[in-house]
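The form predicted alone is given below as one chain in structure tokens.
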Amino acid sequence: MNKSIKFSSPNISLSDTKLVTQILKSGWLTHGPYTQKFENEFKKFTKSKYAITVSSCTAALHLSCIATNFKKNDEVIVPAMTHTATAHAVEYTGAKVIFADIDFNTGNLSLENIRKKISRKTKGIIVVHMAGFSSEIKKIKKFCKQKNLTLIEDCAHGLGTKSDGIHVGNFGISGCFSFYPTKQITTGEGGMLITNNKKFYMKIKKLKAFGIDKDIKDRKKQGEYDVKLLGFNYRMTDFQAALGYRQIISYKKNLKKRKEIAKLYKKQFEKFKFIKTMPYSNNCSYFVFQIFCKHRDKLLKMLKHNNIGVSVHYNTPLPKMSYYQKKYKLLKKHYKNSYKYGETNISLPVYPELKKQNINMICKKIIDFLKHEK
């Protein structure tokens, strides 16, 4: 039996992890300095005007969606292929969640999809940049203004993802960020929303702290302030920021690797035509490297009896989610790109620490096992 090749590795120093104790030992553990830090530190690496630390990027997105106002009767449109978190955001707001169809090729939303799903009740888009590669996000955006619609940006994936020398998130009203253990850097839980709007970042500021209107440092007397919004407790802890900040300020080190591991997966497959893998673009962040086949559930069968760790983003279209599903009764007609995505994509690791024979090896399971089954 093969060594165990880990899925994703978080990349946590001894000295993040003293400095986390540090902060636990200090009692100081909300409403801290690195909170600050870990902001500025993420507007000095997307370009944003603004940052925001938030409890996950499904709370990041939540808050979005509020603060557009999305309600009761409006329609927002999201990839059929995507987490859950996406749709979720608009469903919690009682507004209308309205799936498109993905580009095959992409795995992202296009101008085209986007199309066939407008009607006058459509107050909304949120785009998805799918496992690091950025959606046609200026065309969409261009749209967006002219039909007066809200853009928002789920970059769960796009840290570090550029369309045009852009960082993702700078295009929509929001870009909101994940730092779950498998991506880029990790917080454990915990989320990051950029804005370029003042308005709108302050009143994301509200409604992340239940509404309150002053932050414990511009309170003159303790205690005294006022709830202005029905806002929500989606803070994160100072500890966690402090892991944030260690790995942003490092990140482009991470990155750099990142593009060389995929260079070297496209290196090795781009010789097979049965199998699949999208262009590489150097404004990609390579959250993952993904790989389209034939026999992809057999394929995972014998990668986990290899212990070579893989994942699929993502196996089910939200359609067919048993919430959207006895909701809208949707038909999978209407979704056959994102239903033939599901069924043959598999996220090969992309992390720092995996070394270029791991890569090689997990390259010839795959190669060796894909002709066979050919």
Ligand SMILES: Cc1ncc(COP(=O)(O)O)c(C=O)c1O
Second form
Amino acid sequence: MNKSIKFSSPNISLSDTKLVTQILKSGWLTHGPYTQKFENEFKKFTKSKYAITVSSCTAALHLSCIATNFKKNDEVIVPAMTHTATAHAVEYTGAKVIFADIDFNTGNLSLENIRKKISRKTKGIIVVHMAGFSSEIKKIKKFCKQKNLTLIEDCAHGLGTKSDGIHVGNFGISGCFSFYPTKQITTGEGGMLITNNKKFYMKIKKLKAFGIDKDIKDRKKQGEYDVKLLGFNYRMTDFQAALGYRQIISYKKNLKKRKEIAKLYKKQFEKFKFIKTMPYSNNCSYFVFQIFCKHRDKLLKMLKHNNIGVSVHYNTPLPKMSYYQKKYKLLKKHYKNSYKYGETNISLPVYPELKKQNINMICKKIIDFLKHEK
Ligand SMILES: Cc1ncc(COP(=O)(O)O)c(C=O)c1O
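Show the form predicted in complex with this ligand, please, because up to now only the form predicted alone has appeared in this conversation.
Once more the chain from above appears, this time first in line as the rest of the complex follows.
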């Protein structure tokens, strides 16, 4: 039996833990200095004008949908193959989710498939950068501008992803990032929203904290503030922000390693026709390394048996999920690529501590197994 290989491994150092402990001991657990420090480093990394910490990527998506004023009778286009959070964010507002099929070769929404779903009620599009590969965001942005549609970017997989030299999240009104433990950097749970629009930023800042109109430091009298909006409590704690701050600083190195790992996988798999991989891209964050093959479920079983941690992004297209299926009665024939993606993909681990011999072993197991099943 092999030594086990984890699917993900949060990159938390001893000094990160020390800093978190220090904050826990200080008693200043929220509204502290690290929230701003983390936001500032994130702005630097993504080259966005504004960054705002939130409790999750779902919260960032929800706030974006609320702040752009999606409402009942509006339609918002979302990929059929994504995490349910992308669609839920629209659904929370009362607007209607319109699923568009993905392009099987990229895992992302294509402008062609978006066009098929446009109606007079369309108000916006949420784009996902699947597995860290940028969608055709420049084209989609141009289209949104022409049609006066709001563009939101779900960058849960996209920390480090670029398109035309610009970090993703800067094309739409907002970019929403996740710091869930399997993601490239983590704060346990947590997220970040970036934007380049000051008015939008000010609104999000209020919406994330109950709709309160003044920060603690700006209040003339303790406890004196007004509430003009129906806001939420989507704040991140300061000890989480401290962890995020440390991780974003070391992420450049981490990202470089991710790309090296992706190259190793790519080199091993490209000789075999029965394993499909995406072309290597230096602009990809390599959240995971996805492969596509027949006999996917059997392969998952074999990998589990050998203690090799992998995942699937995602197994079930959203139009097949009971909630959306019951509500919108969606037919498989309209989402063929998303179904195929769901049936054939496996996400292989990518994180800096993975050694070359681990990758060679994972590849060998997969190749030998699939050669046999062919
Ligand atoms: C594409 C995508 N969007 C949104 C989310 C939700 O992120 P969070 O767990 O931070 O709310 C995820 C979570 O994995 C995701 O993969």
